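In the form predicted alone, a lone chain appears below as structure tokens.
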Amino acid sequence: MTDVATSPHSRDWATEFDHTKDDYAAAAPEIWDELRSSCPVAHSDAHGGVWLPTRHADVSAVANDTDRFSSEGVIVNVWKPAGIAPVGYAPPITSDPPFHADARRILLPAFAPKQVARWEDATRATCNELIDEILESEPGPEDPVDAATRYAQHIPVRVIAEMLGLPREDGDRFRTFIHRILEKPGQQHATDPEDTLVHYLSTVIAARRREPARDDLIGFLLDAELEGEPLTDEHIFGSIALLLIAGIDTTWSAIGSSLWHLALHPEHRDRLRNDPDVEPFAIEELLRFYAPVTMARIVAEGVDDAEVGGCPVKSRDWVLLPFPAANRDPEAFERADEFVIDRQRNRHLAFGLGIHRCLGSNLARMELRVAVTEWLRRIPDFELADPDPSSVRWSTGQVRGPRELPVKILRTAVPDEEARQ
């Protein structure tokens, strides 16, 4: 583990905490545990005011109490959303109640298991498709490959990218606008408006509008009704940019961080292909232990009496919800530190909890279960190429994953066509 009050980029991280930064990106499993034993709720100045609950307890109280914390805003920023609860600017996961209810009853259907299930052949083949372009170009262990970008980050985009009806080729168009909005919030950006999710977003609305309804969610939520009336456009745009946003970087930070760990140990390789019985519980214990999201909250307007683990908080105070070191707590996981890979009992918050707890868990689930098992059935032995694990780069803000994942493939296995239809 590495030694965060001794790292050469270390920092007072009870009051200095900035999750938008490369120090805190590389060691935040360590700063959590620190701050956990030291100072379970940290505040900075950062982004105008930010407190960090590091304790499953609290994590969870401040996630299920929807009176005194808002969701108006998820995103920290120093542009704070005033003004727009209950709906907020992305339903249903910016929307409080009452409104909150029915916004996620909408897209229910469009999550559910037997319609997740419909994707999964899609899935295994894009999975199959970008391992084809992989080893068509021969990489030797002299020749790294990037998992991450020419593997991981591809499926998500693939994946939401049809089930909206857009263009898989705007899969980089998705990338920079997920960068900008969760990597580096608030920050200035020389950017044609041409070149926004605003703009992308109102022209394929718009456009829509004037084409004959299509089989996808997009045409599924222009033709949903909210107590009668159609949904509005701003309604529509935010939903279709939480899918966007909240349904490609944490997928792709999930796979990119599952292939970092199997990268690291061989015997849970072997594990997952040898005894088939054990994938779920792996799955799952990959999702706990590198749940990729930080959700924030707001005091809500009005509210004087609010605490965070006893820490008295301010109405209109930011408030994050790192899912991931509640996932690491000791008081609520045996052996929290250490990945077990068949966890028998495991309520995991990779996907958050309470009424916001993510509607999209079991697209995730399906597509990170398909996006390692294709791997490992076509690339059974790899390695990290720079064997130091502290190489990789991870994400900031409040996604965390591998965004570079060099790997040194040492083994390929002969692809078994049947199991690929």
Second form
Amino acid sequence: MTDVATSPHSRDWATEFDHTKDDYAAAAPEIWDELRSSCPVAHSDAHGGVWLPTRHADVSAVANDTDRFSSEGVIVNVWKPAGIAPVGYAPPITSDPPFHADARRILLPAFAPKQVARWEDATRATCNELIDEILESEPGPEDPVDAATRYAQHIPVRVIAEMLGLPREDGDRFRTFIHRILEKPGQQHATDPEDTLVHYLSTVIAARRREPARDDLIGFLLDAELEGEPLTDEHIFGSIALLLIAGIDTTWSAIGSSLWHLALHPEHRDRLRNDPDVEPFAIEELLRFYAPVTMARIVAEGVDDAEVGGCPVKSRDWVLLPFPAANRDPEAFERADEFVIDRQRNRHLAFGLGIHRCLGSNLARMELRVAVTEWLRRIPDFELADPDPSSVRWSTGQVRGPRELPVKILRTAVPDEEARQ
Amino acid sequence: MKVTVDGELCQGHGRCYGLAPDLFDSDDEGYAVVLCPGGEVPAGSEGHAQLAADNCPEFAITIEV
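Moving on from the form predicted alone, please list the structure of the form predicted in complex with its partner chain.
After this comes the whole thing, all chains and molecules, with the earlier chain placed first.
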């Protein structure tokens, strides 16, 4: 605890952290490193009380113990879901065994690698449209271009909207809905009841039930069966809500963090552009180092023997699972605090672990790879507009990434017509 | 060299068939399947087998030499 007490931070991170505050978001990797060596399982009274393990072994143990740690709640909030296990409000992410496996199996085929490959060309086209728009505005060497708001944030929105069969132009509304849920959980917003995710999706599902069947993800869900029965409206609503929430903000964050890293590291830009063999390793190292997602669990109702890293925890306590903190644990990774672009042993947990492994990981990985490589192909050299890396604002809550990323474009490359066809 | 995937441990991260498509493939749900008959790794692919084992987040891949 002494390291924490003598640190220059304004809070005692071991007892006063709040993952929804800017100070935590700005310095999260340093906070995790500090806690791992001083107080590896932190606890805060924020949000009604929450535990924060930072060691790989402890995060893994909780993720794999689905008997004691329920997914009934996955976003830490003063309002704690109760009595809705094993289904939860957004199956399968909020589901526990035995219900979980069937709910997950419904969705898995749509996100297997060969299905995801269907969307790669559309993703590449989206990336190039966005880069065209940026370059057509002819930014001078001193004009900052926001790579987060003009590039990264649009890519997953457009891809997931297309997969769901929803209009692309609704993307900005999805982001607003998601921001309300993820970044400031529990806060009341003065919103028009018609401008909510519930209303939006209820309207879409009702309309789609009246229309002829279509070959997209919503069509797939309307057609799916669970134990011989069609899915309930609540199940369909929850699944679509999950795909929007889990598919958009997370991927935007990973793309933004990766571009932030590359803006600061010309040697890594060159390596990625010039050494095709390094690409798969570099993408996984970006995922390890900048894993955007922290999950959460609730200690299951009636469990009286649960512990996290040796700390006894009580039934109904919240536990955060910071996968990015686990990814930087020196007990699990050699040179854990270094970005090793060709890392050969990389069992990172960016997509979680166990039965809740990110359902969309193949999609997210494809989007990240295409977004990074297309940007570098067209814009080989760029740097942060403000050379101080701390000038970039990182999102708060359980998904971490840069929300503004002003860069200066130092060099552009002529589009390779062959590669775009 | 022989390679096996523990189907109880595999959660479909897809790291093995991403890194070693000569040895592993995905089933319709994204879980890993070993392509080589009997798990016998062909000569020259030992490095790929090791890479797949070293990158599985679930420690689901075992190599016997």
